[in-house]
Amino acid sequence: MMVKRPPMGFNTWNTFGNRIDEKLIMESADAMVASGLKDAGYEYLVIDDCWSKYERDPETGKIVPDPEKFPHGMRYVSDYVHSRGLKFGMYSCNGVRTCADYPGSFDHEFLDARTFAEYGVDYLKYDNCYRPGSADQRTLYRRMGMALRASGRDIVFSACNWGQDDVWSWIRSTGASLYRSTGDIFDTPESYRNIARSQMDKLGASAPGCFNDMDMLTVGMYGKGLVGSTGCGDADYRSQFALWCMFSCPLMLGCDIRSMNDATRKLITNPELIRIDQDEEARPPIFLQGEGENDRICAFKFLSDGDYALGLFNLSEEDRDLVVLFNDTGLPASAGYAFALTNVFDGSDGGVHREHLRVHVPAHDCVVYRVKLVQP
């Protein structure tokens, strides 16, 4: 399926792993839609691995779904995702099993994008587990690509391989509408910042049709769930939100959204924000930054509509003053030209800068401006 923006939505795993019903599934679309979630553009509701019985059907040679979380059905969850407005995600993997040990998809690709397809499904993360050594896994993911466009149902392909084997390199001639390029997330704030910088190098093989991928968010997780881990503050929340925004990578919940906070309601539903992560263009921004400066990021993108996005992130334990100098964007002192900045977080005035610009940004956090360049 041609996917023209990054997805949106939200998936179990980061919160709440095995612990999943139809129940949870329910209450989340309702969350979704009551929070403001769907109209901000979050539509995907993605159910990860422990859905299914241990094994298939030994009839019809199905995966089952586990009559004790899903007592209904797959159909019945999906019917009423869809029924709120939504659209409904699942999970499954190209080994023999599951990463958390349930049947996985190896040999009964056709099989099971028909199934999906019979329960109603949009969107298929499809993992990278279990898989048989004698397996090239861009034959496995070209397979399940194809499985999907002969199900009769248009399904969104989130191929998640970890980043392995240059996966960037070649992972668009497999069908796949998104692609996970690094290992997992978990709230801390190194784990971000880590697989922020992991593709910053990275970021010019992602484009519509075939986005990076960079996992699930941890906003708004505060250490809770199945990767809570430490957790992070709203200053390193506030930090990964707009580096994923300004990658242009696909915006996947993973907080208890039924529970949320309103710095991270606030946060993730940022109207400029996710104007920026959802630019029909989707072209990686440009970094400047000294050679060895590992605990900032200075990014500046181009925006479609002829405006640009300007990020500046400290990520460093103290308060920074940080400097771009203009002319590493593209725009020297002679062009008579100057940036007009407004903050995004807040719509403050940032005010007209030419040249080069200061900013003083505290410890682990962010300012993001939208630029217009003017004559002054």
Ligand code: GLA
Contents of the next structure:
Amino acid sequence: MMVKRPPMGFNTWNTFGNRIDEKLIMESADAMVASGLKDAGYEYLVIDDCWSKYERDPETGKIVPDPEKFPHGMRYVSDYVHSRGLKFGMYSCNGVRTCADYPGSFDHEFLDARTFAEYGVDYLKYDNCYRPGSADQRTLYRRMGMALRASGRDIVFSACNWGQDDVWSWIRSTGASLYRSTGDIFDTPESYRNIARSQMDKLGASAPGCFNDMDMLTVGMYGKGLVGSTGCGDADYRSQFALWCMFSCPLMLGCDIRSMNDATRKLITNPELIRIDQDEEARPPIFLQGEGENDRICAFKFLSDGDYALGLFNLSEEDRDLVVLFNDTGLPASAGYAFALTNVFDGSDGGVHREHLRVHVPAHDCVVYRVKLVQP
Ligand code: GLA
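What I would like now is the form predicted in complex with this ligand, since the data block earlier showed the form predicted on its own; can you produce it?
Below is the entire complex, every chain and molecule, led by the chain shown above.
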């Protein structure tokens, strides 16, 4: 199945862990529509780990939904999600158990894929815990890739092996449409920064058909959920969201979308940032800072309509000026062109600049521009 743009949606894990049930899913579906997220492009509602009973049905061998969490079964939930015009996602794992110790799909791949198809699942996140030592993960991702194709339903395959084994170099061959490229995110500035830094030299492999997934966003969580998460401020959430957009990553929300505040809703529905993320060519950005300069990221991305996007991220603890030299983007001063900038956060005019740009960026924050090449 050809997935042309980085998937957008919501996933239960970051905020809710094992505290999931049908009420949460149905309320989240309602919230996705009512808050304007659906109109902004968010479509997948994904139930992560912890949805099943601890053991398979001894007679059928099938995974069984936890009757306390999902008393009407998964088809009921899936029908509800679909009735709101959304798509329904679920979770399994290539090992014998899932990461939270529920039954995994190892050696049950084809049966489980058929079961997910019966539920009406449109998207499967497939994790990497409790693999038998003899089982090679490349083979196991291929197996589920093939099982999903045999299931009789179009199901987006979301591989989650945390970037192990140079995942970018082989994952497309398994039928996956997105691949987790790092370990789990936590709701701290260090976590999203380290994740973004770790992928800067690997974005060339991410393209329409199969996208680099830097994990669910923690935007809007403010420290709720996820053990080990102290939370971030709004400047960090702006930076995290904009980095994911500049890197053409899937935008899977991890906050409680039923009760997000206005700043969060505005940020994650920002049409200009979403356009940058969803650009049909998904070209990797060029980085304009010097090597080893870890306290800033200056990213410049070619967009398919002829414009460019420029994101300046101050990853340090001090407010300061960030300077970029246009020569590094491909534009020598001698060419006679300039860049005309529009700030994507507030639509303000960022001026027309030749040769270089100097912008004041507060600590943890960012500035993102839509850029037009002009002949002044
Ligand atoms: C792994 C994944 C997480 C989440 C948990 C669930 O850690 O990387 O995204 O799915 O498992 O147990």
